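Next comes just one chain, in structure tokens: the form predicted on its own.
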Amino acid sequence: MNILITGGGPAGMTAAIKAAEAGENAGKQVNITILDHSDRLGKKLRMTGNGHCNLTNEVLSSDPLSAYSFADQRMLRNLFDRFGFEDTLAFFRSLGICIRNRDGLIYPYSDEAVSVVSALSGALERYGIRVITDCGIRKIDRTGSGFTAETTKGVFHADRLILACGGASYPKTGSDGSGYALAKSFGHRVNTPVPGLVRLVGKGSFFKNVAGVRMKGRMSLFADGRVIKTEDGELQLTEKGISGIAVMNLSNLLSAEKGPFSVRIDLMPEFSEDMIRSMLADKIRTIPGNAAELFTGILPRKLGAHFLKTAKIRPDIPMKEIGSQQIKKLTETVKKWEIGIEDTGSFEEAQITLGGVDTADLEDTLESRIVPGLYFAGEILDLHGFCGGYNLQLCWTTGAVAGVNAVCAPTKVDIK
């Protein structure tokens, strides 16, 4: 059996893996080879976790569909029914990866992305994997009951194709969307891609002044007047927007819902308002200087100075005229600072692709219903979630599930 695998990301090189596993366990003679238009494998997956690679997160060990809230729930059942958290951590130690837990998140020991891209390339050179970097796909094509891929480095043949050509984001990285013009000519539904856990763009010339303002906070997305979500994290000020980890997560959700949005900051959330104008009012009675000393020690100095500026109060002024309906004011901005939101970064900041290949297409086993032996799996797929080592588990999972059954399950047959 001869197996070709386009994309060698995670996905790629975990169905490259699990079917090689498979084939061996089966008694099976499987050849097995990934084509990648990069020049070495695995080059998002370098990057993840701003190079330490959040391998997984440990909720998914008792709650594993809470961070995927948009997603097809159904799909997602089944595949962490058959490759799961805990098979995920059982298959890196397996490739010599010791586990470091971080408060729920999973990282290699060694804190290094490199180190996991190392072990996953070391496993597809012991079992003979065959590896075509820097190859540019033209076309696939059905024949008989296989595949023929004519590339930039050959013409290529099997009997079961896996699409693991991850989406659009960072492409840079070779994730540049190609995969989707595959799936389509196989007659698959793709979902529009858009942007996923990436930045908001503000609206408002003030950004630039509070550029680079980090702190935690609480924010809540509001579309068309109504909360969708509220996330607890860090808030990154940037010179067109906001992001952060929170940020990023209720990005994920625009795409689905109806505009406006805005987001709402309540930048102290552990304070009520009355503790804050409470403080406020105390911090004018007792301690003498200008207004501009007014939110030292309580917000960055960049953001004080913006809500000063925006409660027309100036700098210069002694503190002690700054007047109860004045504090009033700034207290409210401090708990619901309204930021009005006009779009999403681009792809090249992604961390991933909202859409992708339709899930409704295809079998529980990741086989498409249109065209047997074809296989998906990774961020191709329209099955996303938010920051914290869930998307990487959903490519851990796909690769499993696709590599496996691309050996063991028997194929439709094609009735065309």
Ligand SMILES: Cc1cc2nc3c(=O)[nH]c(=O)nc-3n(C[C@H](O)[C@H](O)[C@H](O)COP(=O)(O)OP(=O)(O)OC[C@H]3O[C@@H](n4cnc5c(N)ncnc54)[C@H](O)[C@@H]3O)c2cc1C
Contents of the next structure:
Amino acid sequence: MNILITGGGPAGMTAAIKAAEAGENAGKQVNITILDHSDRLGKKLRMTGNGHCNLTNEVLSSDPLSAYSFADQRMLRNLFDRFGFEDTLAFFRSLGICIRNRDGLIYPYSDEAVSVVSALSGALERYGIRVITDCGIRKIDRTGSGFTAETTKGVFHADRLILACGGASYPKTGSDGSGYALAKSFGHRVNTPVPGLVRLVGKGSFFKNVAGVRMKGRMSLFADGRVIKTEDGELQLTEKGISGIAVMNLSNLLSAEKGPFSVRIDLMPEFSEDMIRSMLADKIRTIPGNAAELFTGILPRKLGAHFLKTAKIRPDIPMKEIGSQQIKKLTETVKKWEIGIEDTGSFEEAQITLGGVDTADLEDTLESRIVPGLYFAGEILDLHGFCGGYNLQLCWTTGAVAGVNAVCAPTKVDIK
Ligand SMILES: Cc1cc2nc3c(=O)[nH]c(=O)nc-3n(C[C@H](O)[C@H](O)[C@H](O)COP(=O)(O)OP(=O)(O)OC[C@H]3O[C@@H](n4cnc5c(N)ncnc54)[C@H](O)[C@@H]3O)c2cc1C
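Since the one above is the form predicted on its own, can you give the form predicted in complex with this ligand too?
So here's everything in the complex, that chain up top.
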């Protein structure tokens, strides 16, 4: 049996390894080839987790669905039943990777994403999986009960095809969205791809004054006046808007909602408005100084200056001249700083792609219902999660399910 896998990211590599293992266990002769148009495999994987690679998340051992609240829940439950968190840990152990658990976030003990790529590549080599890089795919046709791929490196025939081309984010890593065209050429529906886990572009010209500020806070996404989700985490202010893990998680929800959008930020979630008001009033009463010092030691300098400016308080007036109404207003801003959201960042900077191949057209084995023998794995699918290892987990899971089933599942196609 010949299996062709297009795309050698985490999903494609896992599919290849698991297909080879399944073939060996079943005593079947299976020839596996990975075609990738990049010059090397796993380019994006090398960048994950700031180079440390957040492989998965311990939350998945008890609550596998909460991090994927907007994806196809039935399909996810089925997939995690087949290859879940524990299977993933066992998979990495079998590749010789020791696990580091950092408050539930799972990393390789080496703390190096590149070691995950090496371990996967080593397994590809051990199983004799053919890897062809710099291989542009011109088209793939259904021929008889199999597939024929015309590429810049020749023509390849296969009995099974696994599309694992990733999404459209970080196109410089090779995931340029071209996999969607391949999926469509087989009649698959592709739900509109949009950038996910990405910064939010804010309305207003003040961002340049506060860019560079990083501060813990509580962020709530509002869509058309309604709270959609609240996240605690580090807020990062940029030249054009807001970022940080909490903001990126919120960004995943925009495409499913109707605007206008805004993010309300509570910069001091541990304190009530009353507590902040009396803290500021005490400071004014007990500490002589200018208004510029009101937020010193409370908020980052740039942010304090920005809030005074928006409240039209001159920084050089004595602090005691700040009136109680102004303190009330400043306190409200600290607790409910409202930032209008114009857009999300682009695919160039998005960690994942939302949308993709519609899972309604797939069997539980990830085989196409339209073209038997065709499988999908990884981010090309319309399945996605929040930050925290949940997206790589989807790659290990879907890669394993597609790989094993491509070899073992009964299909309507006769394999010669
Ligand atoms: C900066 C950054 C950090 C991240 N950190 C994390 C993290 O710590 N934890 C986590 O869970 N997730 C993280 N992610 C998300 C995670 O990297 C992706 O979800 C994952 O890489 C998707 O894997 P994939 O195999 O589906 O696709 P990809 O990794 O995108 O790989 C697809 C492969 O297919 C090839 N390809 C594409 N189209 C074609 C074609 N037409 N022909 C031939 N080859 C093709 C590409 O060259 C590429 O090698 C991060 C993403 C980014 C950008």
